[in-house]
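The data below hold one chain only, encoded as structure tokens and taken in the form predicted alone.
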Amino acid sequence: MTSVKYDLDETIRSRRSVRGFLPDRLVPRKLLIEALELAQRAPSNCNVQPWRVFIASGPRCQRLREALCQAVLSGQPGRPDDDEADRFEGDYRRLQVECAVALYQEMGIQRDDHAGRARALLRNFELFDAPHVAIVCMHRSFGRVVALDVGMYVQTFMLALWARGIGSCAQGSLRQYPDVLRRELGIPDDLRVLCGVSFGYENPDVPANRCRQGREPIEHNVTLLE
């Protein structure tokens, strides 16, 4: 992805998760600041702007990548800042499976390929070779309502990046190792790690980037009352 899109509708329609980046092509600081300034316009309850974001780039990002992979490969269990776990059942489970099947097909991973699946999992902690990663946090005193505000910030940030030709992938998996993130990035203990966003310029040669996910018709999610 290299083109610039300042049309909002087109940006929203075309945005997708990128799971393979050009590791040596850094995002120009000017473009990053532009995206961050736009994301800062995201709405929040009482305008408290609760997001706290730590961005590692270049060598700092590489050091974090190595530390995360070491934790995973050594068998260190994940210990997220909270023990809330999402369960996908019914249609939610169907969509989860369809997403995984489409992605694994592009990656050439079969259902019984346990080594391939393990490798695909590790790619998350390799940050998909991205030269940048944003770790998104909020204060421990906040709960789910404020987390919605932070989610709107993340979406705004990712759209602002995409409009500038920069791909990204939101990663809940990174919250599994908050101790590693705190050690490497200096994140204070009073902040709860929510997710990461790996970003940079897309590597078109990565098979996972061929994957395209569909969306349900709006009547599946929205009830219009007239």
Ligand SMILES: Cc1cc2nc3c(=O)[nH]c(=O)nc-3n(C[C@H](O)[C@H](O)[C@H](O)COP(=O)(O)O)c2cc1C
The other form holds:
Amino acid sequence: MTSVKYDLDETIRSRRSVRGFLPDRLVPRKLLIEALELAQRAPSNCNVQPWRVFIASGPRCQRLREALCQAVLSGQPGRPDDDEADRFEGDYRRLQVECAVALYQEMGIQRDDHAGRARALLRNFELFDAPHVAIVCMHRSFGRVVALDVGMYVQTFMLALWARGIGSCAQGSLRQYPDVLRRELGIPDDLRVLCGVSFGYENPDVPANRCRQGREPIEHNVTLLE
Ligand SMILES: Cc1cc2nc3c(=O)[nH]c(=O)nc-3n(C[C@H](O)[C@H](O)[C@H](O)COP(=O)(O)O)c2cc1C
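In place of the form predicted alone, the structure of the form predicted in complex with this ligand is requested.
Every chain and every other molecule in the complex is listed next, the one we just looked at coming first.
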């Protein structure tokens, strides 16, 4: 019997970010290796396969969670490896706000609820209670073009997990504390942290998991020329 639940279209269509996991239900190693082997098939420029990935599971993941939360709660300023923060304006800003509103609505957080928003942000560093987190890096010398390859890797990984009934959430927020990630996971200095991916089995009782993000019609993004 295969462990795969969906075909490709259905996997792509149904995948969504999961922001609440069952902390004690580890992903069987066989399924994790299957997903990693599929992700390894991601295309990359000249096939250099630039992704470098550190996966913390069980107690190691718990230790990282505690260290990240301590950094946030002690007011330690974040210092991402690259400080080129993207600014969203106009239509991009509209979509960013719609995304946050959809999520906060499910979490019962109002616009002016600063404590609620801080709590929602902290959930990122609690890794949404996940028993696993992947920290995705690439060599420091690489820039945006190579980062494209790593993005393809991350999507392939998340789809391979989802097809096996395993939820995940990509997390740019984890870029805030590369020093903590390096110290806890032994990530070498010559790697730049791009994002995290918390993953595991979904906790259906977490309100954030009711969130469904829409998409613009394709005309918004694609110009078809004849
Ligand atoms: C590179 C990347 C970074 C992201 N960072 C975060 C994050 O830090 N926290 C979070 O809750 N979601 C994060 N997300 C998830 C997006 O909010 C989510 O993919 C988007 O709203 C679409 O929703 P869906 O994944 O449920 O379809 C990230 C997604 C990507 C691709």
